[in-house]
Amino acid sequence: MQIMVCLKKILDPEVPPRDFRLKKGEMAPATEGIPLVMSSFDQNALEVGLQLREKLAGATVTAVTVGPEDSEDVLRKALAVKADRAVRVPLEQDSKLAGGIVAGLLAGAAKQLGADLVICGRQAGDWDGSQVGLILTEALGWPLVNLVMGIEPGSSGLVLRRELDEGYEVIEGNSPLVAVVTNHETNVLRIAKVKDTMAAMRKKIELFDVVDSAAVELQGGRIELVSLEIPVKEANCEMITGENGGEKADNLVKRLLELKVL
């Protein structure tokens, strides 16, 4: 079985809001100073993906991302922990392309690779628009699982366990198939050896490219970003002085009248 894992690079999410910042002139957030990282949903899919593998014989698992080639450091890391390949859709302006362009390209990526199932994580860690995966299923005219925790083999084909409001249920299906992927602590992604990590940096990336094939219009998108600012949020801070404890709840209480805020 192709198992075909689908990555984003993205800012970390953990950089504190301070730090975040916006290129000069453009809608894009600047990368200077900031790492890089696959996004949180992605590594879930990931590790689904080894997990298959692992429990399914001759099953092989290739990272596919779409991106310039400085987005290669996702399929680095994937490679790191054990990904049989890494394929790159080469594509310059990545950051500022829709979902339904994104799934277009992967989409033509999964037909070129020959994959059985496709894994995509449930939404980005940037702009968490929940799309690709969706809009993915109905590009390549797969039947879609959604909400994935686990897959394993089953008798007949794939058991995929699906995450619901109260526990989760148990669904049967067969390749080819389109599963979105969940967190759950059944599949945070593996760390990987420091000799893994080493040897994935001599390893091949191929290139696929798709962007004839995959018959999508790369300015085009039905969502357009017509603005990008960062909120400015305006603090005061006053000091309630005063000869006692009580004096400065009398001086507090009449402040907060005279500002209205009581």
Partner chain sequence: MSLVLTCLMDQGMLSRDSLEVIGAGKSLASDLGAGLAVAVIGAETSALCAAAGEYGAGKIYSVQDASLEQYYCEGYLAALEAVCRECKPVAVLFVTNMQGRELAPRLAKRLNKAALVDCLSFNVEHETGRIIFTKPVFGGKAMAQVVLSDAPAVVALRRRSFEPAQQDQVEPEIIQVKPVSIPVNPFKVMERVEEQQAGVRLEDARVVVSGGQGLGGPENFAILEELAGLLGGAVGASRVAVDSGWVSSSKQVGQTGKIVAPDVYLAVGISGACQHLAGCSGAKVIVAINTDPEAPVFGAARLGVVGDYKDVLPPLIKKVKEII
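If you superpose the two forms and keep the largest set of C-alpha atoms that fall within 1.5 Å, you have the rigid core. Positions refer to the first chain, counted from 1. Worth saying up front: this structure is predicted, and the values here are computed from it rather than measured. Compared with the form predicted in complex with the partner chain:
- Residue displacement note: Glu229 has its CA displaced by at least 2 Å between the two forms (rigid core superposed).
- Once the rigid core is overlaid between the two forms, Asp12 does not reach a Cα shift of 2 Å, moving by less than that.
Please give the other form, namely the form predicted in complex with the partner chain, since only the form predicted on its own has been shown so far.
We keep it simple here and write out only the one chain, dropping partners and molecules.
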């Protein structure tokens, strides 16, 4: 089975609001001094792919990213946790909220690879688009399983565990399919060994030139960004004081009663 995992390099989503700035005159965030990382749900997606490969003889995991040359870092990170292959599809501009273009390029890459399972994260932690995996499903004409926590080989086909609003379900289906992954305790990305990280630096990254019709076809319906702003939030936190935990607790209950919320 050819497993393709889609990875995006993003501005560290954990930077606190006080360090988050916008570029002057541009509808984009300032990047100076902020680390760039693999999007967190993509880490979960990669782990799901790696675990499935371990249970399926002959399966391979190919990490794919769409982006400029410096986005290859995420591919190196994937190689360091032993992805078999790494592919970059060049795209110079950050696609922002225009998920259709990226989805089209990823669909082209999936075809070129002969993938039978494509795994994406549920949303990229930068623009929070939450769409690429779903548009990709349509572009490939495959069935979708959304909010997947883990995938195992079944007696016939694949067994997927997916999150529901209250609880979960286990479903069985056949590849090809697209799985969109959510976080779960079982899919936290493993840590790379130092020697594998070193070895990953020397591995080859393949460049796919996907100018195929899929991408162009997908441009119907444009999303136009008209403004990007940092919301002003006024802090009005009232600190509850006290000599010790007991006093603080008493004062807290007193205030909650005064505010009529208890």
